[in-house]
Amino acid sequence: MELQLALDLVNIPEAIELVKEVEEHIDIVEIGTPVVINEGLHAVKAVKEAFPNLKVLADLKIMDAAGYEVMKAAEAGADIVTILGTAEDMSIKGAVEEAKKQGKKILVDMIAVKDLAGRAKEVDAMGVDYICVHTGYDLQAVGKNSFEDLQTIKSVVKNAKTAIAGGIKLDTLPEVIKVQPDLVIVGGGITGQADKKAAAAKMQQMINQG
């Protein structure tokens, strides 16, 4: 199980900063999505150079021209690159054959997928490497999770490894950890917190002991 930090409301000094304090206690660092319209892919860019033992995602949520944005995001250093589930499976396949190309993984991001069951089995077949189960922040706001759509797609999902996003804090990591997906995404769970490196630490810890 890995543990992946995303950056969603910082610019590129900030990120640098941020994964300073905790670059010891995660495996990959996402620069999300505010933070690409923000800064670009330079944000890729910059954190990839100042970090380059750790993999940096970046959270594109490609919904077209998926071949040209996997490309350009891996110039740009980056190791995983993020598509919609609602994409149409030509868009999710160049995805794939791109990355492949280039040497990367692809995860896809379920956000606002219907029938989560049905449509991982078949991104599944596709060849993705992830497949992540997302809530985001506005239904976050509401008091949703993720946690049953995760069990719900480790049941069907045979090929990809699986993921988790969304509101995942100290106290509701024992719960995703129970269903055992194969990344784990924090955000604020470590970003909001008063000693983030002490919170990163103690989730590295939980993971680990599994």
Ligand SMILES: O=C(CO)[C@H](O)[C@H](O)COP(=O)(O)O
The other form holds:
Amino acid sequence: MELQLALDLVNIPEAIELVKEVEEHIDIVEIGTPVVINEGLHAVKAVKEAFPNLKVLADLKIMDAAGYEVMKAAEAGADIVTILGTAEDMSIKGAVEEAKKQGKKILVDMIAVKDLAGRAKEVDAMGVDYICVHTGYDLQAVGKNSFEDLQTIKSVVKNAKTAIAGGIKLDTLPEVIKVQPDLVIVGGGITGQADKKAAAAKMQQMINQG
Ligand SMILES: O=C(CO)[C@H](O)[C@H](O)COP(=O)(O)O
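Give me the form predicted in complex with the ligand now, not the form predicted alone.
Zooming out: every chain and molecule, the one shown earlier first.
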């Protein structure tokens, strides 16, 4: 199981300072969608250059023009690029093809997918690397989470790694670990803590104990 730190509410210098604090406790650093909107792919490039030993995920949440957008993220140094599960099959296949060409990975974000089991089976057959259940901020605000959804995809996905994102905190991490995803994505559960290093260290320890 790997731990990914999601950075959503920072600029490039703040991102670098934050990762410095926790780098030894995380496997992947995510340049979140709001950061890409504010800073562009320069944020991916800057973080990858500052932390070449960490994998960097560009959370582009691609919906169209997938091959081109994966190519640009790869050029900026992204190791993993996200596309939405609601995108056309042709877009997802295009993303996978380009990622393979560039030696990169594709994570499919299943946010807002209605038939989760059915779509997870379909995208799994397209050769994607990760399938991620995700409760976004707007649904977190009304008390939703993705713990049951994780069990759903675990039961149908045969090839891809499974991942979960959305509001995971220290107190809910044990529930996530029980379902054994391959990747746990945490934003505010680390970045919102006064002692970010301690929060990341504790999460890493819990994940390693599995
Ligand atoms: O992709 C995202 C929002 O769309 C976030 O990066 C993801 O939800 C993780 O952050 P948090 O743990 O704060 O929910």
